[in-house]
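Only one chain is shown below, in structure tokens, and it's the form predicted alone.
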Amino acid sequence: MNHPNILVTDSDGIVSIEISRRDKKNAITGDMYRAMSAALFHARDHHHVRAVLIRGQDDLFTAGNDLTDFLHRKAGDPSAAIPFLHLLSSFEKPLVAAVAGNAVGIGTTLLLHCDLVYAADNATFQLPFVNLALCPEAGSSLLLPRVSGYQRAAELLLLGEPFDAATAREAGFVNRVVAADQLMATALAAAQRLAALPAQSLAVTKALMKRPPDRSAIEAMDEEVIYFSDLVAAPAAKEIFSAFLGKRIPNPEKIHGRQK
């Protein structure tokens, strides 16, 4: 898991992912996207993890993929993203991401698989595909126009233009933009919320919102209702209904259940 341009912590229930290359501008080679698929790894097979948080710098998130390694490949070589975007879209605990400085391609693209996303009013982003003769990835061309409408997403995917960390709240997948002094402890303080919740509930509700959207409502409320039942009669929660009742702080133990 160890990569000297992926910083990997693990702390109080939160793994941190830091994207470090920063002579490149934080470019991310196939070796990287190996590190961080290793990281995520880690975070979902250990039941002390609860919340993963992906980060660069407080002036720089990542220049996107390495057009080194672009212009090497041939067609149908395998791409390590590939793995790690699969690994990310599936993934079950809670994701956030800071944003700073410059965000471009995958480094946009990958926000769309996060549950939170928080950027700095200096961040940067772009989906500059088109322009490097390229179609979009990460399942974007599926996941902004959901997000942010037909028109917008044509906007921003087939005019590759920059856009500031205010537009990219308005297209719909930053949750909120703050001071770049203030990014890292503004996701961080939203990481350990996270984790402090009951993890089985936070990740029947995250796979909730990620079944397919045309889903009625009664076909949604039936699926939820399944869930809703065996929640309720879970430890996590009799014990959150007990100490409410009693006027009392719930015990962590008792929510998280066994640590590993």
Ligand code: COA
Given for the second form:
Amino acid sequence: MNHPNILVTDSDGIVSIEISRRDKKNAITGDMYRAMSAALFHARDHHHVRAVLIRGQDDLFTAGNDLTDFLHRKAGDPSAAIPFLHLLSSFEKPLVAAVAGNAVGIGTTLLLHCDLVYAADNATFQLPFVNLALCPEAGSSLLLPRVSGYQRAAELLLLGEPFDAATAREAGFVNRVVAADQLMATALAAAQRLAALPAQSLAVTKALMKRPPDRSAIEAMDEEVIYFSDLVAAPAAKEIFSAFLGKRIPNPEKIHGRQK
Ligand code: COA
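One more: the block was the form predicted alone; return the form predicted in complex with ligand COA.
Now the complete complex, all chains and molecules, led by this one.
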């Protein structure tokens, strides 16, 4: 999990994954994707981890995939980005991203897989796939039109021009824009709030929201009720109900289970 350009911490229920390769604008190499995957596996497999924060620094997120790696890639070569993106896309625990400065290519598309995205007012996003004679990756050809609407996604993906944090917020994949010096504190506070909530309910809620959107409301209700009826009978919910009725604070150990 240790990599000089991927700084991982695990504390207070939050795994923080910091991209840190500043001399190359945090461009991500194959080894860096593998280190981020290792950190996600660690977060996934440890009960005490309840949220993940993905970040750069307060003036830089990432210039995207390392272009030297792209230069040497041959058709059909495996990419370490793919397993990382699969893991991210199917990640059951909450994912929070803190974005500042440049967020190019995968620096923007990975955000489409995060649950809460906070951007600094100095953030600049760009999806220059066509400009690089490539095409969208990370599921962005599906997810961006879904979140932004077709024409807005087409503008961002076809023209590939840089856009600011306010535009990203209007496009629907940034929750909030904050001053750069408030970014990390804002994102960490959100991760802390998520980490304090019942983990199973968060996981079920994520899974339900990520189901294919072409289901009918009846299908969605039917599926929700399967999970709901288990959750309503589980110890976490019982503790929260009784705490409310007993006018006391819920016991976190009964909500989260014993820490390993
Ligand atoms: N891959 C590899 N190296 C990169 C890189 C990338 N994606 N992005 C930046 N770098 C390197 C530059 O080559 C330069 O290295 P050098 O100092 O050894 O010459 C260093 O990082 C600084 O980059 P520079 O372009 O001088 O910084 P800038 O602040 O003027 O511009 C960007 C920042 C992000 C706008 C610009 O670097 C850029 O457009 N990078 C390419 C982004 C891209 O196309 N990513 C792939 C998306 S699919």
